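A single chain comes next, written as structure tokens; it is the form predicted on its own.
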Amino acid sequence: MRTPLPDDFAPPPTPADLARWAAADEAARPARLARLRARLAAEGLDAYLGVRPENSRYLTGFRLGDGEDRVAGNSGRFLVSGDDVVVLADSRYTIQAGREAPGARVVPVTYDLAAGWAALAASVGARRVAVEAGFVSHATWVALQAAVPDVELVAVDGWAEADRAVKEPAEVERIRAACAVADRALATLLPEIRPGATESQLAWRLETLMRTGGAEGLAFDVACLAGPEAALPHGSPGDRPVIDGAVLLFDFGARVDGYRSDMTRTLFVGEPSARDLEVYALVARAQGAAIEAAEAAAAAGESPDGRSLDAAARGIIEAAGHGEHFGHGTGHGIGLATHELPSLSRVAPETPLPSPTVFSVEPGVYLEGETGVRIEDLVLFDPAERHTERLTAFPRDVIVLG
């Protein structure tokens, strides 16, 4: 096949594009927020105490960068009631909480958050309060029952992450974005892919490439791997230098407008042995039985549940004696975090993906000591409409470089 080239591609988004989606958050954000009030209504709850960045996001507009709420405190944490939504936010975070989430009550925070809790709690009038307590540390628990006995806090988990599996189409057309720009930078680096260049270094590229090809960020580390160390399947790159006649692996992906792309692509770099040859056509094998057992699903109206996807891919490998070599799940869903609700599975849950929705589909063959193979593309599935797309547009033949 022809060698991809960067004009392949959709271009970078444009000012006016990321002004319409802006756009389409802010229209979006009230029915978000009455899905929610009408589950804690529901549950017999007043409120919700939000943690995570991404939530804060979607239900409030107010952003954190990347790995920001390591360092911003309480600042970013919201709680929403039943005719109110609050945003907490230290000195620092004031005046961005103001611009970004403008339809809602900003309140100072200090690093105690027990400290204002009982004024916090009073004022929108909660005695039952919805907690991600899976992203609340026990200390900060303690500390909120003791500061106001009354209040009863309830442990709850992936209410907003539910909600966020289901896309809205200003969302998926982002992620499709940020899949072009993870492609164009791709097919920029492959000139530059030879024999004695290291994995630091052109991870190092690609990222430069991506940050400078339209993305915000990334949507984690980039991985490049080289020949044994392609068995590891969440390696970090290193000072290896690409090996003639081996594959080399990436997985990477970039961020545009907060939502993320996720792609795995394993090249080779001269003359591909025929054992490598022969696992990555079980690999491809494997990721298009999954892929089209989705598109057959959407084409019939119907959603399969994510282990039934799993197991489409994961019975090609198991059959051709390498299970033991594909230990992980066969995708998970994306958006504004780069690992989310759904799960392609063993243990996903046994009730229908949501639609339409966007996830990965990217099994793997890990030799230790050998070689490795994954192959990654996003797939958006909706069968509401009847409709799947591989947004990740970078082809997946064999491709030998050098």
Second form
There are 2 protein chains.
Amino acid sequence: MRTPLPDDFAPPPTPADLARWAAADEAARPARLARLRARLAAEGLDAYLGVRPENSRYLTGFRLGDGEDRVAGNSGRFLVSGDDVVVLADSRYTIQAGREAPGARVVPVTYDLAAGWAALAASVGARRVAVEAGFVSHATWVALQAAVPDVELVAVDGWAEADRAVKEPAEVERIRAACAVADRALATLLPEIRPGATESQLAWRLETLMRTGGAEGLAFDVACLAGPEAALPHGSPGDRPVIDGAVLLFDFGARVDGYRSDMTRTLFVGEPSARDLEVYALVARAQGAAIEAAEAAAAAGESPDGRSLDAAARGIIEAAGHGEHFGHGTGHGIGLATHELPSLSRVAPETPLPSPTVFSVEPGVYLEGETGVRIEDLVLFDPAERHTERLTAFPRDVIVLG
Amino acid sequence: MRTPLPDDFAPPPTPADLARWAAADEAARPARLARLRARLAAEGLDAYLGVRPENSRYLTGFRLGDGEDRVAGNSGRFLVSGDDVVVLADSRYTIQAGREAPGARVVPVTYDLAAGWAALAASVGARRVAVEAGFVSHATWVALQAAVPDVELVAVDGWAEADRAVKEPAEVERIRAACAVADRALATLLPEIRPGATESQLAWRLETLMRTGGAEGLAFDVACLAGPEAALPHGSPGDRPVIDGAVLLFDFGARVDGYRSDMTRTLFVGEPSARDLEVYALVARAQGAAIEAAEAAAAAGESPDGRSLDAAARGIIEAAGHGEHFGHGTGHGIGLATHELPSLSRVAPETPLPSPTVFSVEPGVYLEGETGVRIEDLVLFDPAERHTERLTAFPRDVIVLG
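Now show me the form predicted in complex with a further copy of the same chain; what you just gave was the form predicted on its own.
Let's see the whole complex now, leading with the same chain.
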């Protein structure tokens, strides 16, 4: 095959794209809130206390940078009632909250959320409050409960996440754009990959290409793993040099206006070994099988569960005797978070996948001390429209470099 | 004053430094564990269940990248009993855990921590377990309790954090090295700052200089804010150009072997306005007063509380009539986390600061829609040795560029 070139892939997003996406979010937010309120009403609850940054952005517009929640205190946490949206902000964030969440009431907060809880709950007339129990700390839960025993806290899990798993068109556009940024970056990097370059050098170069090629940031730290290191599914790049005659695995993603991509390619530097080619072919077959299963289901207007798509890939790897070398799930949803619903795994819920949704398909085979291969694409799955699309456009063929 | 040059500051860490620090961590870990175990024994508890990545690294050696905890499931969570250290790892992390935490027993885990909780607690003979309640989710707490009612969960907060606030010599070395990486990067950037360059461009350039100048990563996303944007204490860089005759605020830090720096400089591009110079002088005086208060206390072998050091800076800003324009605290501890104990603020505990410790001193004055000034240095505070050291070496004088 011809080695991919940068211009094989879509160009970076433009200011007009960003403006369109901002408008789309603003237009979509009332419906997002309405779905949350309908669920509150159905469960007999008055309000929803959110602490997860992705949910805050999705429902209120307020944005924290990646990892900024660790220093932001309670800023960005939010409360949605039947007719009110409150964004909490300490003095560092009040101006920003007013700009980014113009539809919300910005309420001052300190590091002591419980101290203001009585007034806050009373201000929206809440007596039974849904709380994001998977994200609020146990200490905060206990403090809120102790501060205002009259306000009942009800643990809820995955409400906003289930809604986020169903992607709006402008959300898909941003994931597609993030995929293209990553595709172009890897295509640009290919001619620079030679034995001797280190994992860290190549990871930094790939990051630079994404960050200067349309990404506002990374989806996650770039993994670049040479030879036997590729057997670590979540390994980090080090000073290890690229090895002639061995695999070189890149797992990386870009962030475009908050939305993320995630792709893995396992390349060959120098003449591949027969074993490595065999493992590659097996993983490619397994990945193709899961994607084809998704395509077939969508074409029939059907939505399988995440367990069956996992099984489509896993069955092939197990049949080849490598089941124990594929420990993780086949895929995960992606959007404002790198890992979100739905899950494609052995323990995924036996319920139909959301529609439309975007997930990764990323089986791998890991031989400790020897080699590792993973191939990962993002797939848009839209059975209602009988449509699927591989958002990652980079080829999956064997690529031999150097 | 002479404009700072890159070589005014210490060179980047060497491989020998990294090897020395790794050895120091390994040598220090038994004492860290012994202090935790002494506290467990004093409280009549059998084991400590940790979920915070910084604590896992500190006590076991296992490392997650920044933000990686969001995709790592339960990997990296750990249990310390009287004679055992367990690191949990799913299949993606088992090889890494074995390497990084050779003193620990690596136990397989899934996304369902509660499912393995009975066996895990029994394997260390735990009946009363301290749990990091400020970091474990309420949902996890409830699931563990429901899964094994016989094992009592006891909420603890800040145990490992209090220990981490007291810095070992090799920890201080790494913070100092991270400061030097940041100092050099800003000195290198200075000649490139001109009206017309955008905040985002300068932020990316400063990041590049740190990442290629000895940092393994950033401590946090670079803030570069021009003119009125500097009034946002946690603002993010945008496409706004540097403004002639206005302030340009950089808040940034490097990460060296896990340890972080944090500094803020407010520069002037073109002729400063009298108002901006006045605000700068006020903030510089306030910052100097807090540092001098720390120096005087250390020289006398005394450890004040974080409230009094905050008051030293705040009193000056309040006396100038700008109290309401300085909403945040004066400083925070720093180390494996960007914000950690001790706190220098109006609500800091009225107990002596730990010794030796490292904290930021960063008062600011923010005039919405007009301007903002913050000056931030890291200070090593060691009253036992009657010693302080400004780890940030970059000058605090007014610097006019362009």
